[in-house]
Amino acid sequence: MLKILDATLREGEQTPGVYFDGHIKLAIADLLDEIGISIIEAGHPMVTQEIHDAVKQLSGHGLRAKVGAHSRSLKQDIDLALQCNVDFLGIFYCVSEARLNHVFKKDIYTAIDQIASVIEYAKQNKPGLLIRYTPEDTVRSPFQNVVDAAAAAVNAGADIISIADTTGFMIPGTENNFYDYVSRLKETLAAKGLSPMIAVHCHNDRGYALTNAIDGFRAGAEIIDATVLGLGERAGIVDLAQLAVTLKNDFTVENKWDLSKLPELYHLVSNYSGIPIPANFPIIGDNAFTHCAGVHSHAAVKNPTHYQSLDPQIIGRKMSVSLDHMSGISSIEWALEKLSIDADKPLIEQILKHVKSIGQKGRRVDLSELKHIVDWCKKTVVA
């Protein structure tokens, strides 16, 4: 059964100014666990105190998710996961030849060393622990690197293999594509005995995330790591909610997920992140299942279809039209009888035209102000 990991409290952290306090994160933990979500990365117990205690307090918290903790390759990093007493560990350690030779001194051997032994000792001192070993950087990594690195963390122990597109560097359709990287490292890994669970992290540098992580997914990936909102690094990573709806909506993937719960974690994401969620945001934002031209509207009132490829009743929202200086007879019609009020074609009229003459000055009509426009354009029509 496929995965989402959600890393929200940890990946999301690391957009600039982002920070949620412990009670938040908890708030945050408890609707990702209600919405069904597998694994919930906590933190990097090792950033703050605060964090470790957080992800601590997450761990103990009876969640049915697996809770999870960032690490180095060091047995520092792993000390502190450990107090922590998370059921998932993810380590991670870039073996591209630039950061062997210019920043860790390594060569690649070396490097795998240490990658085997943190792993054989994170094992040794929590057996069940569901460990995660990362390239950072995998995709621009040689690919042999990878797979030495891959195969020792294995062999060590490691249950995962995450594949990482740290930069956004994945393009669909081009030779550097998440499909044939993840098919070719699953095959290599086979040839040599070893089959572990294979993740996907894909960043949105240039937009690609989300086709980047249904590729992999297409390849055979069991786990794709997310966000609310694509918070991350940069231009943040996979969007949970497009990932999730697109995963059960469109490929029908075993899940026990509660989509409905998404509005409501993203406006709670978004308060406490001080990131707002776009009007024109795919599946959650505002306008995502509001239709506003007068022809659109027309067709969308008798059949959404028409102009919605997606019904917005699987996370628990509906249909909706805008009032403004785009709108047409149909738009009126569909708002007053949302308002139980009755009106006849010259008040509806006048109705129309009050409305596309406040649109006019950018502004919005809500029902609330629509019963307003009614009052008033019933005295003009009558005078």
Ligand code: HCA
Contents of the next structure:
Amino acid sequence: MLKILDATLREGEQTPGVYFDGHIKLAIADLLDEIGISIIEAGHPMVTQEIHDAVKQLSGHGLRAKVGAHSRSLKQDIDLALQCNVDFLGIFYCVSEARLNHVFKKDIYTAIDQIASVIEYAKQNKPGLLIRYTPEDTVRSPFQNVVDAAAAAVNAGADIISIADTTGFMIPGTENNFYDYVSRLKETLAAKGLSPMIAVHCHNDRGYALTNAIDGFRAGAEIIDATVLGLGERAGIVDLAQLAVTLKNDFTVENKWDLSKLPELYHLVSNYSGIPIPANFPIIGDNAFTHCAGVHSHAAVKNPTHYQSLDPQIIGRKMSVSLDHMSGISSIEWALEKLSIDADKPLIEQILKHVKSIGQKGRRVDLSELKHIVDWCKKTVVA
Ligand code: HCA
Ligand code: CU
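Pass me the form predicted together with 3-hydroxy-3-carboxy-adipic acid (HCA) as well; I've looked at the form predicted on its own already.
Expanding to the full complex; the earlier chain stays at the top.
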């Protein structure tokens, strides 16, 4: 069954300036758990003592989700993760010649030995630990290095191989597409008699993270990484809400997700990360189900599907209509019905004129202001 791994507390904290205090991390984890997320990557315990303590606290919190630590391919990082008593351990190490030669001053054989021995060490210390190995920058690394490192990792005890598009390099429809990559790696490992679970970790540098992740899923990936608001290094990774809604609504993936908790989760993360939710952000943004132009609103109030391909109810939201310079009679009628106010045609026209003039100043009228406009117009119409 497909699993979502939420990395808001690890990759998300790699957004410049973003840090969640321990109690906020716990609140985020609780909501992720209520939604039904399978794996929560809680942090990299080596980074600070506070992160270490938070990972430990989350692991002991009795969540349904597996709680995981991120770790370099070093024994000292594994020890810290083990101290936190995590259920899941994500170990990463690059296998690109350029990085190995210039940054680590190692050849690929030494690197693979190190990866395998660290994984064996972790598995020996905690046999039930779910271990993921990620060849960092997988898709730009020599394919043979990826295969050799992945095979060694699986033979050493890794359960999951993650394919990371660390720089958002892959583009659908080109030679460098994620579907082909995931298929090829799966087949190559299968030919060696190895069938680890495949995870995908897609960065959004060119805006294709979600499309690539879905391509990975179609090619047989069983775990997809995401973060709230797509937070992460540079342009971040796959957005959790977009991923979960697409999988549930369009791929009818078997799940027990309660997506109605997503808006609460997004507001919590936005408040404490200081990253605002853009009004036009898909699914969660204020405008995601709001109709503006008179023509649109006229049709949408009759039946929202005229201008919506997704039912907002999937995340517990409702369609709405914006009251501004674009409004038409139907927009006003919709709003008056919300307020249980009866009005005849001349009054509605008067209200519309008023609303349009306010809209032209670049401001929207909300329902409480509309009440005042109705009162004002009633007097003017009578007079
Ligand atoms: C990082 C890079 C990483 C690792 C992913 C993973 C990536 O910040 O350490 O460990 O699965 O994008 O490659 O996020
Ligand atoms: Cu990443």
